[in-house]
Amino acid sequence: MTEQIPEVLRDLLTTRYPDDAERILQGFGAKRDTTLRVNRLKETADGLRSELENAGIPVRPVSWYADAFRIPSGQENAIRAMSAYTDGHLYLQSLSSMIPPVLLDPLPGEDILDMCAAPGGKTTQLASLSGGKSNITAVEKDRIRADRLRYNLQRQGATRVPVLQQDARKLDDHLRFDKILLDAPCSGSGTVLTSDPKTSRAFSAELVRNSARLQSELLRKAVRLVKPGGIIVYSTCSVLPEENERVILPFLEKGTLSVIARSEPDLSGHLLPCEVPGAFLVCPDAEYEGFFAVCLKKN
């Protein structure tokens, strides 16, 4: 199945990870299980566990992130039908994009920036981390991905998240906030599925190198608008080096930020190989896709 994979992104892998690129494709032909997280707003971890258990559903616990549950896979529709899901008292979400959230850790009080907030797993992840107590701004500049935030924002309970429809590089540089996550638009290159071509389709070596100008972008934006020690949590869906260490790299080198190495959450044997101590980048294999994120601190 892996013939599947563009050949552009073949000859990167195979380039940039010469003895983890078969690991990486055999990855994309992965099955996963389903997987969610309650969210705290309105239900407790406890209740929801009882309320997929009650209908049926098997639940397996994720070591790392108690809000979060693996189910079976074929079981979605099932959830999809529970008065928990259309409440929401859930999230369907990735086990790879919880990974932002947890690391920016947002507290009661502090002033959050998500700058690419739609569709708005993270945003209401962060809504649910901080018992709706954080006070978070949402940046989408497309209409209809910030309609669907919206909505999204709206049946999580998370009513205290404005969102702004504009491009997060034009925020006003007055602005400023305790902590920011840029999980920035990228090439999709850790989320490849060698079961349905869509998802590589568009990409190509244009698509990576206008997405890596762009995260640079709003990477020197978010340095400007963070205050002085705040946090900066930078996230891809990319497994590439061109979108992730080596947009980091330039601020590190200058001592403008630093990393802040984390020891959770714990993801041994899933990582590979990262120029960047203290980062996480995440292979894609049967339990989570391939994802970047490092906790940033602004000197």
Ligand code: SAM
Given for the second form:
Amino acid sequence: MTEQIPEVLRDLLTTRYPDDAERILQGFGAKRDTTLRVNRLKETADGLRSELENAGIPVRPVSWYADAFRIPSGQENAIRAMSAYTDGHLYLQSLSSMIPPVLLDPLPGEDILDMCAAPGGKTTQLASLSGGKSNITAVEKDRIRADRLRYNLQRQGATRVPVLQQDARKLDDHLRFDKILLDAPCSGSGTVLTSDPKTSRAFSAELVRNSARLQSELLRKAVRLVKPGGIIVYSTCSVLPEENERVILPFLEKGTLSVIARSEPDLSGHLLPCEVPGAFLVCPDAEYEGFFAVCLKKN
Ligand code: SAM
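Please move on to the form predicted in complex with this ligand, as the form predicted alone is already shown.
Whole complex next, starting from this chain.
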């Protein structure tokens, strides 16, 4: 199966991870459960669990996140047919993608910027985590994706979140935020599935280079917009150091940012070796998509 992975990606992984490339390649072939999280703006975790169980859908908890559940993968259509889904009481979302908002820890009253927000999985999670009480601004460059974001926010009841359809690199430099989520566009090297060639068709060395340039520019902007002492969570669904550690390291070396190492979520057994201590570099496997997330403080 792993022969379906683009050679350029295979080569990059083998060079970057001489000891773990095979593990990553195997992870691209893993079958994962469906995962979802409760939308606390509309439902409780206990309420959603009962509703799913009453519909005959078995539910398993996620150790590090009481709002998240695992569901056997064949049940996704049954969930989409439930009113809990159409009314926005839940959001189908990969476990890896739930990590950054948990790290950002949005609190009531805080001014929060989501720089690359569509389709809104993490924006709606931020709203849910803060009970709708943090002041979230969502930015998305692509018009069609921004419309999708507005639709998802509406459906999830996160109605007080303004959406700015613009290039986040061009946001007004006078804006200031307590916390920023930069879930950056990337090559998607962590979300490749051998069962679905679409997930790796666009992958190229050029895409990695272009993504890395854009990621650095977006992070530079985030550093400008966050208050001193404020928090930036940087994340991508790539496992390549070019798009992760090497984007962040210049800011760490200059002392502009430092890593806030978090003990939670406990992802032991699911991580790859990482050049930035305290960052989460998640290996694709039977539970997680490949992913990178790090919590940074502006000095
Ligand atoms: N955070 C989203 C979520 O959880 O649903 C996923 C974000 S996706 C990884 C990256 C998004 O960034 C894409 O929707 C893309 O259109 C958008 N994007 C790309 N370049 C951008 C830019 N310069 N400014 C703002 N958004 C951008």
